[in-house]
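The chain below stands alone and is given in structure tokens; this is the form predicted on its own.
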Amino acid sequence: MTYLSFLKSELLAVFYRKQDTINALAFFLIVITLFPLGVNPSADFLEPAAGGIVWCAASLAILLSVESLFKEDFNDGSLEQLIASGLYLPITILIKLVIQWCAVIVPLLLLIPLFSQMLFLPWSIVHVLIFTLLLGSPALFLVGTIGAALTVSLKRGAVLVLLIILPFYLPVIIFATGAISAAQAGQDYSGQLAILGAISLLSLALSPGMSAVSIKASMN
């Protein structure tokens, strides 16, 4: 097996297992739709809260997507074959993660203008929301991958992943919503965006290696 053949197989796997991606996007849509109905549908409430609503929904949808990242491969034995293939496991994990990120985040970004109008977020702020998702969502995927790797051999690991990973999501959510709030107030938000980028880069440096070690430990 080569990295190119692995890339092709992962693209096909995402296509044939698209239900996981659809579930994550559907969950995001349900949260965005029901929140105004269940709390307060007025523009005065939703406009300042829009950034937090979108990011909380996105975080949970990403967690739902990442939790099953290795489950199917573990169940059908392909994860064990991947470990024995001779390919550098952190790189294969990163390839798998990039494909999953594209499958979830790209459709989400395309729908953001619609969701923003549902939450009365001004058009002048939409690009800031998109920037925060582009810079912050990789960190959520990368951190979530570690939790998915730690619990890959557990039959009911979803709750455990939630408990392990959610505390590490908080800094990303705080700085992302802080950037959006600063933009709404007419203040500079470049510092928050820089911190989001730094968190994603740090996660990129740590996550593939830690996930590989966790998977090998879980397989033993």
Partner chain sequence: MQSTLTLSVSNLLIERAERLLCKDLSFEIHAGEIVHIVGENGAGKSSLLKVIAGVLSPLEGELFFAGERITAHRDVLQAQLCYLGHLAGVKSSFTVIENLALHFPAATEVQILAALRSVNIEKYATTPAYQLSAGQQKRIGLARLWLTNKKVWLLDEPFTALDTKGVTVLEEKLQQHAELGGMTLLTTHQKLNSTLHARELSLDS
Given for the second form:
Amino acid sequence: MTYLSFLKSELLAVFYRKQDTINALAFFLIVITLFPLGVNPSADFLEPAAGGIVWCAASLAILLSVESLFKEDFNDGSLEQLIASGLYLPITILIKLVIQWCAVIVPLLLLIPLFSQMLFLPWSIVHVLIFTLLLGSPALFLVGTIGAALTVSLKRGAVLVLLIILPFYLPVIIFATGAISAAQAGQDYSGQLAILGAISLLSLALSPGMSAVSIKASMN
Amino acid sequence: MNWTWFHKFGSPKWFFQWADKWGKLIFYIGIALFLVGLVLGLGFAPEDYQQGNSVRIIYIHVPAAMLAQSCYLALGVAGIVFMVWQMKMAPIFMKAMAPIGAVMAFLALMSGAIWGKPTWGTWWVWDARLTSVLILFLMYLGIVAIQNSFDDTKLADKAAAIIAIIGLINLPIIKYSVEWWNSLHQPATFVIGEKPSMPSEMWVPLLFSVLGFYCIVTALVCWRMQTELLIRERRASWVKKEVTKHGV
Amino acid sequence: MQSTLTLSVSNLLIERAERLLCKDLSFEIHAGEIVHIVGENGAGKSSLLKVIAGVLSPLEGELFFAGERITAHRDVLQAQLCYLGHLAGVKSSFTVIENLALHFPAATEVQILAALRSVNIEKYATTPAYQLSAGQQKRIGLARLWLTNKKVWLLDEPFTALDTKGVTVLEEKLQQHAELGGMTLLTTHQKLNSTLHARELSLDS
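Return one more block: the form predicted together with the partner chain, after the form predicted on its own shown previously.
Following is the full complex, with the preceding chain placed first.
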């Protein structure tokens, strides 16, 4: 096994599991639909709330898609093979994560213009929403991976992962929606974007190593 | 500096006997301090010129909120101690501490709500500090959940330690972000190194009740650790001796 | 140089789920040897292989390979290691060839097909693994032994789900590996053919 062959097989695995990507997007769409139906379909409510709704839906969709990142590999013995292969575990985790990020976020970003119209977000703001997702979502993936790695040996760990990881998502959600409302108010939002980038970089520094430790602890 | 006392706390047997000897004393001191604080605070402290008698709930609210934060800090530090030095007592401490921290956060939230009704007119306000404590409470629930989710104690210990460390790193970020998000709460009651803004008749009883809370929690943690120790070290000879001593 | 390959384990202590599996376990394996780990169910046979492979960490003890201490970092060993666990890491959505290509990116299709012929699953080369039976899936993992040039083989129950013919083919492969100076450490409940000259290592105390 080499890093390149691992990368290839991960791409192949994502290709075979296209349905997972579609599921994540469908879940995202359903959560978005809940708000107009459950609260208020008027533009007065939806326009200021759009950023928050998109980010809440995105956080849940991302966490649910990350939660099962290692499950299949754990159950079929691939994770053991990966550890015994001599490849540096944090790097392989990062490879896996980058592929997963592309598989979920790229289609999501392509659909964002559509979703934002359903929530009456003005066209002039849509690019800010896309910036926040680009800069903030890596942090969500990276932090979620630690939860996925910790619970890999549990049969049913999804609710547990949501419970332990969602509190750590709050700063990202706060600054992302903060940037969007600043943009809606015509203010400068570069500070919030910078903080989002900083949180993502901090997660990048800590998460692969911690996930590797968690995976090793889960093996038995 | 002499570190032998620290190493002694790493020995289960030594800790058990230490806790046996001092736990009760610490608990009674805590109860006494807390009662003094309450009597002084409820009976002798002046009314607040704006809030009237409702301000007296701070003798529960403030210590609970302070402990909720200190306990998480302690959890995070214990998590680091465990992951770096593999110290056996650290996860036992975490296991004993986490539910108590959750209770403290809950107490702070409830007393805050009771205080909020006469002061703000609502039970709940989404202000920065209440929200921080709520998130802290959720983080405690996460740690307790993860401690109880694994059959394998070792894995549960490691998982809880990792989550506590991430929580420790995240705590300032969460606090800052929530404060940035919204702030209409009054500023902190106690800031270390600053002279309190309230009259001494009010803060002296508060100090008593804070110290009392710390002592009570210390004793409770010691007792819970003793129980956990008996379970985990059940095969050690000193545990057998300890249990038979009490005639079981 | 291969004759100097030695894997040695000293004073190993393995615990799993708070249960002591083995204590003060010491042994040495040299190039050209086949070692058969025997022990009751739950004696720690699989765990021992996992510890050597680096999947689990021992609580106490040291491991040495080719004269180097590998207790903390197994890279020297892992560069020479082919580990087939109880589950061999066969991805069910992948075809048989895709499963092997992950482990042998340099192998040509001809080489992979030759290996599949040896374990008698050549005609399923482009079939997704989930369509195969348990025995056939097991053979996907075993096919790696025909492709690898690694010297240290750790095999956990390689004979389960194999028919008699499959067993004979695998035993021949083990024999050949030993003759070429490789070492094999395996667990099995089956009696090994005496021509293999396998050394028994008992975990029962």
